[in-house]
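Shown next as structure tokens: one chain only, the form predicted on its own.
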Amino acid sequence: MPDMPDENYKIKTNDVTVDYGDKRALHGINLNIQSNQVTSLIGPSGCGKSTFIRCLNRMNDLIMGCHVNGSILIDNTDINLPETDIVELRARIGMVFQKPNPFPKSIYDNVAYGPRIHGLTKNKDDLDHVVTKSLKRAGLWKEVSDRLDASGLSLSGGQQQRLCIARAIAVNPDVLLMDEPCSALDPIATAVIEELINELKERYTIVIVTHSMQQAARLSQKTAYFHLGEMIEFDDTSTIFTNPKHEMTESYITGKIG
């Protein structure tokens, strides 16, 4: 593929390493990401996906014994300087697990968090007018604008996902990470969470790791292929499922390994 505009490209890695001790997990990836798009992020179990988007907001620095090497730009601004502010990057760069994992807090203040301890709004008014926009956009307000007093843990696992990008997107942030959001999740929710990341990738640039290729298919403009800590192939996603160019892609996509 012909190389872009820098200016198209939200995140550009290159020969990112990722080792454990001395174990190397990531060998050398180079993949850049382009902006208001989904880039999906499949290969096997252990392959290392989360890994590597656990490098784009330095997640990985929590980890003992883990070290990162290689350039990871975002907005053309290496995040791996000494100078980064930590707190701010994940603001910028928000994230969202396997598992919801709502505080043991009202759903108001689940999403009221971010922005206050970030100092992003002035007053109450301000504050609620984020909530409101913040649950809204998550598909949310509708089912819960009633009880913002009840507790998020009081939710189902599906709405408790939703919460938790509502609390992701309420601090303003430029890239949503989504670490197999739906695999927790059953068909009903799922479809929901994939109607809302194709509304959130008009504000957003979002990074998924699906074990689901038909989920990657579904959702992505954009697929990267993993395996054994490489990144096999990289392409548009009707391209990696339709004609891939490595067989070790194909041999994956037509289930002969993974």
Contents of the next structure:
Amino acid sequence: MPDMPDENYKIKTNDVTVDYGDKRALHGINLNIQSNQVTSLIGPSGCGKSTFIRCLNRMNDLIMGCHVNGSILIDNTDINLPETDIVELRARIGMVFQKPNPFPKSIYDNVAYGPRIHGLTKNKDDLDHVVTKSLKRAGLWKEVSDRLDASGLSLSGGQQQRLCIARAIAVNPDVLLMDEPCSALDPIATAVIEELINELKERYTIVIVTHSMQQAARLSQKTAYFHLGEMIEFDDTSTIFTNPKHEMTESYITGKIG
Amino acid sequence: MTDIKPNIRLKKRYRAEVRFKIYCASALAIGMIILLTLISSITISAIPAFTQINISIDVQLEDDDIQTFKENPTDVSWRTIQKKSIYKMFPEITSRSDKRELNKIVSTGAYLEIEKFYNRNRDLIKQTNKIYVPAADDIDLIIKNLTDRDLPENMRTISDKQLSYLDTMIEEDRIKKSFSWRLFSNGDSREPELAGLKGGIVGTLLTMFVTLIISFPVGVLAAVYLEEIAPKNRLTDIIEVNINNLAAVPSIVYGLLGLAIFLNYMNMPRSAPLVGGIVLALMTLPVIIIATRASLASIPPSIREAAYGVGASQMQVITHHVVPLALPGILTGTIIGIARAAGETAPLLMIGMMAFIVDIPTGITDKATVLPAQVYMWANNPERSFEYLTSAAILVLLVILIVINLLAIILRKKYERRW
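Show the same protein again, this time as the form predicted in complex with the partner chain rather than the form predicted on its own.
Every component of the complex follows; first up is the chain already shown.
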């Protein structure tokens, strides 16, 4: 791992374990994520990469019987403490899910929902501005600018996913977590989203879970390989894909396991 | 594989499919036939109850009556005026017993129509007025041909003399058939021709109002707590099992509970829609809770994740997303529960709402009865006319229930699933 001064890490996790009841899903993950980079998490199904990403905005709190231990520092503050305000945390750490899940409301209301509940805007003009800006950043503005009142569900799958990205960035987060954002999309929509992720990393720290190794290779600067709840290897993406240190990583990326 | 075998199997499978469809269709047909028979038989026997036979009598107030009416209208003996007017129509009748029989052709409540007429038309006080009064119930049946007038005299409630008086009235064109508005504007009565459903309808509406006001918010909030907020542990499991059991408890048990707690312990008024509504609300609660929970559970978790993901608090997730999306199911469950409560009699028996109450209730603490109770009581009355009135009351109750169910369908369509 390259030597970096501490403050350049946006997210630092130290010995993070996750238990679902009696079953341990993550065994002591230590992973440091840098600002304004794309970090991808790869590994076979059930390896714990989604579980890990959901620790970063405390989404696992919603799951009955799930216990997260260890420290997760974001901007040097441990978010895994009971006194953390989860609402405020989730506004800072946006999330995009595997299946596009716009609210069954209009396109405008989908994007405006976050700013509204957090009281980020003072008036209608302000809100309009935030909605427009978010849709532009998500690359959706041109397609929907004339039908903001249409239902978010009337959009195609790829457009819905970009709407979800617009919704996530409308509350102005620092970090974007993406849990297999393209797995439900066709290759063309995937290409659009990937291009978007590339642009978004200028502003946000992005952590992406993906099943597609090509996607990890194309998009990310850092890659972590997970296997059965353990992080096997974490390095620059180029190193992982050309010269992995660990045998298991090599087997996975060459298609022998997974 | 040979060529013949799969072919035979294919034909067999097609035949099995056709048979299966026929079974399903005939099951539906049986249900429809039973329902249609029920509704049509009720409708047919209810038809006579919607019309009423009226007899016109010529009324001329005497001078002292006019005097009394001007000074103190409540002191006028309208009953005597009614008798005198009828006797005047048949001057040839002199014996007391014949006069009594003649007077029995009109309803015992006929004088009320005369009183109503003069109270409305004070300027007509001095002239002779033709006033329509309801016929007695057995006369009503004779004119509607529901009683056979060729039966021997000892087998009918009307004497030959009364029949001859009636025939004279028919000749004089004094008989008029009209729609029976009394059925909807009068309270209950022992006289079929005066009995109406208004008391039952108003009582049902008041009771349902109390039921809805209590059971809807309590039921929905309880379901939201159990489904969305409470941790899943042994205690909530026990609560869940008990709620499911409560939905299957015989309704009279709720009546006993109401009697013991609300009437005997808390001294709430007897026979009041307030208590009836509370008892029916207790009965409806498990239905609403179960329907609401099922409806909340059917909301996909992705909606909750999306809302939590942008930083909504639990209350915001529930009130902005989950409950609005579950609303069609919640409303359907509520309306089904309310419709069931509207047709309930057993729990109301215990708290005194199954009673002969003539006055129309004006508030939730007045004495009242409900439509199903009135159906039950009318069915027990000996007069034959009540047979038709009972069917009419059932029909009115069915119409109210259909309206409630239609409302459920409209609401469901309006807030249909949108994800």
